[in-house]
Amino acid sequence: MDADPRHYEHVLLGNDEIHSVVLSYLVHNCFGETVESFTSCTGLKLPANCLEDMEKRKRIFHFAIEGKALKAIEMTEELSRDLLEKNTDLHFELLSLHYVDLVSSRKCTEALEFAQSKLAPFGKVEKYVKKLEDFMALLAYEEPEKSPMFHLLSLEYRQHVADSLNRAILVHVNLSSHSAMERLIQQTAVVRQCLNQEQGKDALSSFSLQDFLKS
């Protein structure tokens, strides 16, 4: 059972406040449009260059998800010019996609060339080796998808790619890499655990985001 309503109802927030959770989420997932009607309506501040910058993002991200690795690598560099160099994880899972993306067109020649010339020298990294073995032995299957190693096909591992990306973009030009109402809620989630460790068997339940929007 959730806590009793009546224990926060108390609580009181500005509409300045629950508009700057909005805007934040809004700017966080790139929604451009909405974010121009927000602020239009609420009179709230943008800094400069935020449309542009988050329209930037927002084809980034796509380009990810749509398995265009090598153009999101491209405009990543022109957007934060050095954060594909420090961060070398994020680089690898990029350049990886494009490797599927070959594998999945059928193009095994060119997807080992690639793999030769641009994934290899990351074996030299003892954390990249178990991920190439993977990644390489997508070649050996004539259907790569009903391989054991499927996800790495799957718009799941694009869309984490693209989540990843656009976070450390995010933090690259010192903002959060998540949005105030995801942290809102994490905190929430964080609180009840204490709650719950607290208070033993007369605990709370654990907290359901879905069963906190139903109430």
Contents of the next structure:
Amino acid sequence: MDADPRHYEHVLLGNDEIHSVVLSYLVHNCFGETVESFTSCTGLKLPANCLEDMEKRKRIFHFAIEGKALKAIEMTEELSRDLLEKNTDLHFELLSLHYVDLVSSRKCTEALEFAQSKLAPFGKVEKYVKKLEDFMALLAYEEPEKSPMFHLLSLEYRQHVADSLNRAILVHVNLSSHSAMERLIQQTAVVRQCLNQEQGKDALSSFSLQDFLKS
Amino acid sequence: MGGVEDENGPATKRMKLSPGVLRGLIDGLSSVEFVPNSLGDLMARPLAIEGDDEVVGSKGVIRKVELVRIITEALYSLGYKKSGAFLEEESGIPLHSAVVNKLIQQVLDGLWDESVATLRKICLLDKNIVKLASFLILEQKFFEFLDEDKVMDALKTLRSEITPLSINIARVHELSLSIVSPTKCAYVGSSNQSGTKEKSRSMLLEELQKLLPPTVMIPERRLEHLLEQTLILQRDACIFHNSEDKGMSLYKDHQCGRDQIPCRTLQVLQAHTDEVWFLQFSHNGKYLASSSSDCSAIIWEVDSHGELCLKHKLLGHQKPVSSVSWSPDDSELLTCGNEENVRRWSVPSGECLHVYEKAGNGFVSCGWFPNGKRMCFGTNDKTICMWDLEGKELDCWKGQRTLKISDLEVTKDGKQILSICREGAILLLDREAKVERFIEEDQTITSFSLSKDNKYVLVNLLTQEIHLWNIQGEIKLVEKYKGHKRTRFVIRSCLGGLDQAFVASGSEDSQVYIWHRGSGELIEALAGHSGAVNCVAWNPTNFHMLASASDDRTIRIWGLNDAKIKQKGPAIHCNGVHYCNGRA
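Can you give me the structure for the form predicted together with its partner chain, which would complement the form predicted alone we have just seen?
Whole complex next, starting from this chain.
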């Protein structure tokens, strides 16, 4: 059973609501110029410092994605001194980005020294030991890209860390860690899934976002 | 050989080769080195000594080469280096081939790369073993670098030598971790502050030896191990083995005689005025408690000569006393009246400390928890309950249980309670895990007893069979014992003797039966009583003392055939009657 599209007509949406959803998405992802033109077109007001904050976040995010973790850390600490202290997982991940960068550039000695000075202290806490082991394992291979830990060198990993950092900063300035758009889509998917299950549909026809968007 | 000539010794058949012959041997081989003190200088081939298939021993199953080699190894293990070397020379059978000797030396000297290379030359090894062994050696190399703070060298070893072996990936990762977190890793030759390089290298050798096939490197102390095996087999086969001090000797096969089993009545204790139903020794073997249908229980004391005399008569029950139970520290005794109350007595004074009753119900069995502060009672309303010493009921388990006849035992760790719960089943209740297990029999169970190590349960059946069950893990039947008679009454049996290697049981034909537990063989049927023997108990600290309780109102104490009975003065305090000769 798919919802009858005519039912949608009963849901009233104001322009403001839709605009704010779009805006939150743009701000979350630091599309500075787009935000400017969007706000001027729609007449929405931005909170003070929003553009500046976005700019900073954008730079931090890009440093992280490019693997320039030390720069990212430096800027984050300028933004807020205790953010990384409070998010030790994130801190570890950022440091690991730099380490991974050294490993990929085959700077083994530097990587080792960096690991010894910056990463090893995390090893005192039980939950980091396994992660530390995984990263250190990269050094055991002359071609780390071919090791079982190759995923740690990948773009996906860097993106994951950059995303986490972005969200942490947003939370820090009291914004939501997820954009409204994201949340809405996620919620829709979950609700559809539940409905499917309740209606006794077999697992094969579980909700697919792609299909929904195409329809 | 250029060995030392023993001019003074008797002429021995020593193989002397002139240098010319030696050279001839060598020229004929494509060998690489000549190690001067070893005759069999055959490098990468298995030791092809003349007469390799020669056997010794009457059954033709012992290969001479193997025998000599393990003797040589034994000599070295015992520290007789010279003798070991001499035997190698005299027999012409080297302990290890030269290549293995080289490997051993290289490992002890820490020449890692060379030892890995030598490994490859030992042709009896398959590729996997070579890799595993190389891994162990390189690990040692890695850790020795770390110990010396040569971190980059260690890393290089890891990257270029260890990882390429492509085995033990998880271990490789642990090694990488240990570069930055040294404490997280334990390794074969783990040298701590007090350890030395020599020690850790010897440990590495031991590990290598376990890895390599025994033909290449003989396991250490192999001869010792073989001899131990034999001695233990002999001991297990000895069905009369009941004394600690009968040490085992290598000089002759171990076989105890019957004289180790109690078989002679040493004392007849006549103090009860009716059938004696139950008896049990205290845990320390210093006391015996007996209970009777004359509504009393008696505590007997065992003196230093092994004689018993009456210490206290415990009166108070109005019904026959069906069982007794010693507290874990032997200071108190519980007696259970048949479907009546349970009384707690002080052993030193004999006074009744407490009477436990449950309104409207009677108790049928009792037991202690290991901390001595809680007790367990079986009630005739099909429940098992736990009480504290003051008389407060703490817990209760309902279940299916038969009435009257019911034994109850608690394991030493306090975790399990065993009780007969149906005609043909014993319940093992795990209190904490709330798990119930069962011993199931096709026949009705009349009584059971738990072994000292709590791993086995001896079950008496209606059909005149006694079954031994293993209750660790999966419950399974281990052995059956037959021969005694049981038709109408409850007959009890128990385990006893050294390592509880024997099963003893009463019987309606008035005899005491003893079987060897492991083999199930009936060893003795002791006559003497003139009524059914209801219960037997083996002294837990004196394996030569057995007690039996009978319908003839007496208790008999059995001991060894050659036990000397010291004549005491007038037996004022004792109610025991002494017998000197034979059986009465």
